[in-house]
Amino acid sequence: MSTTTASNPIIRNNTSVITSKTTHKLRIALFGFGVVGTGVWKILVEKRKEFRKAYGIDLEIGGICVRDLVKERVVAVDPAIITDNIDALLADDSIDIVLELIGGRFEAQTLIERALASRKHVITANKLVLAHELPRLRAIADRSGVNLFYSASVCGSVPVLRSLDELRAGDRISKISGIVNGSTNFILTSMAEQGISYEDALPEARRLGFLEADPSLDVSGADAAQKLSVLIYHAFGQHIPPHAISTTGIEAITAGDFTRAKATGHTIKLLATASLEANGKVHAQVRPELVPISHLFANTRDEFNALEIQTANAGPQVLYGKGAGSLPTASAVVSDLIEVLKGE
């Protein structure tokens, strides 16, 4: 298993005290205006005055890049700031911060690279790009003197990456393990509590917006492996791409499996786990596992996520919260934006 070592994956400006009362403006460009993008928009509109008062910064949406200009929007936005011209918006020198919310890999990767190279801060929720390109993107951000933030890429609103950064700085992390995909956790919860089959649980998860039309990324475990790659980078400073992580999904789990698990005091959860071995290598895997019904993971229901972090000095630390849905993800994006404001 090949790895790339990062000496310090933390990129953060720790300045949090406003030294000047003069208000200045920061302009934001949103790339992608789907459920997460509109959620971010709503929060920014609601919090704009509060941010101005707290940080002395007036946030302005300088542009919104979309694929379909005539698509009906669920929020009222000035048509003058909506564009389908990625190049023009990226070339706008007045833009200070880019929010990459388009998804996918290569188009989003190019967008992030160009924005960082143009000395713009970047905030993204794109775990697919990060899982494959994180060390290189961090290097570009370093060279350009800007920040790359991506709290929303893993576990939605749960601040797992910041917690790992802080624990790694002052302690030694030996293992991380948890439920990091809310969609599959919703399916498994339905199967466990309602006694229904995998095939019957799938449509309900899709109806509630936890699954895409093609659910394969979630149910195969691939999404969890991408997130685990990002978690490993922060926990252990090593980059392990998703294809190097042993991964098994939930497609083969049956109602009978849950019946047998319950008879022994267990349930079944899709767990992403990574541990630091004595030789310095990281062993990583994503797979369904039997979990005692008394364990926190067994009681992590529906779209919620939970991560347990084992440390040498502080012992086990547990983080818990919503890991799927537009507003938890939007909340994490705005949390990263606040980190940028603190550094200005």
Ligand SMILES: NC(=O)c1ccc[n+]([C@@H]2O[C@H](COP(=O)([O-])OP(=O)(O)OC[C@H]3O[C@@H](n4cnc5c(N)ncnc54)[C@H](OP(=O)(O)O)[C@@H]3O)[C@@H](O)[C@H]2O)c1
Second form
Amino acid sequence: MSTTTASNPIIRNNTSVITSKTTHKLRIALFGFGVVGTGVWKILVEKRKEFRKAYGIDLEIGGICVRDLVKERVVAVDPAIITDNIDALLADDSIDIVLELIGGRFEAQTLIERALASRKHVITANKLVLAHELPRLRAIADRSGVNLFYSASVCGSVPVLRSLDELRAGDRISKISGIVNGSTNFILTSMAEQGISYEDALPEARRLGFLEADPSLDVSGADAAQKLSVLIYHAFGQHIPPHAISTTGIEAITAGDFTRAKATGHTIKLLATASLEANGKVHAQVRPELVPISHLFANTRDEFNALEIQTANAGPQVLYGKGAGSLPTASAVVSDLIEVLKGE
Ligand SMILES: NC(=O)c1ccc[n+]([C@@H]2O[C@H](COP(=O)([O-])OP(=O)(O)OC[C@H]3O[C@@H](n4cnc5c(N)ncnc54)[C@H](OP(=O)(O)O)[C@@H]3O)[C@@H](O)[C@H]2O)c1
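After the form predicted on its own, can we look at the form predicted in complex with this ligand?
Once more the chain from above appears, this time first in line as the rest of the complex follows.
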């Protein structure tokens, strides 16, 4: 971390400078400048002065790594800080915080491991890597004395992981259940409300940018299983990798299924559920379920997410909000960044 003197020293009267307030500079490397990375950039540009004032820290984006250097970007950025060389940016000793927003599995995993091992704080939105490697990555972060934060990996802007941490600290969580995949929820909402088939609902979800590059990750329930794995770690302190979670997607649901559900006062939602059994084991599953039309989950529409947490003492609590999209997800990344600033 570098230290500079703020340009506005604290002045008590017109003539004498009583003390000078120091401002630390923290340099960020942004790996990935797509949907989420661009959102983070926009928020940081807007909030930089505010952060300097609140935390005495000047955040500077020291580099941005992308795959395609000639791709047109939706925001104007100094070309001098853009690179396609992951290794060079990672080797830059002046970088304090790495934001991993490239997605995918092994390249991102290596990036996170190397950044942590070289004592850089890491913030990621990558549920795929976390679902497989969370305990090991946390151990590397602990050994290196740096933070690994990942609020954006589950339910976008909704602070589900922090809430689970807080509830678990003072209570006993017995069950979590919810809608954690915005894309499939958008498709199921369209099918329920417009009476259309899965095949007709899919292109609209794609057109609006709600589907992953590979839509099978969403519709097969795999994305929800990855998020459930991360949620389980925070709710129950156990690591269950996504392939150990019983998972059924939404591909086989028909318009007729919705007609029959409606006739009995229900709708259909893709629910991710995990409960703590009496023997201490966690039972976890992702599958489409019938939900009474009066339930909050039935009214969780489109890309919104909702998570119900059952605890021994506090009873049920529900968190609800936008689970995906550029700014909602970037907002969660920035909230992690603030946690890092608070610790500096
Ligand atoms: N989108 C959401 O709503 C959302 C919500 C929650 C979590 N997430 C997670 O956030 C992460 C990023 O998602 P996204 O939607 O922002 O993805 P995206 O729009 O596809 O952006 C990915 C970015 O990473 C860059 N990139 C990919 N591979 C790279 C490599 N090998 N080297 C350098 N740069 C590379 C791409 O470069 P180019 O621009 O040159 O192609 C692009 O800028 C993922 O882990 C995703 O699961 C996304």
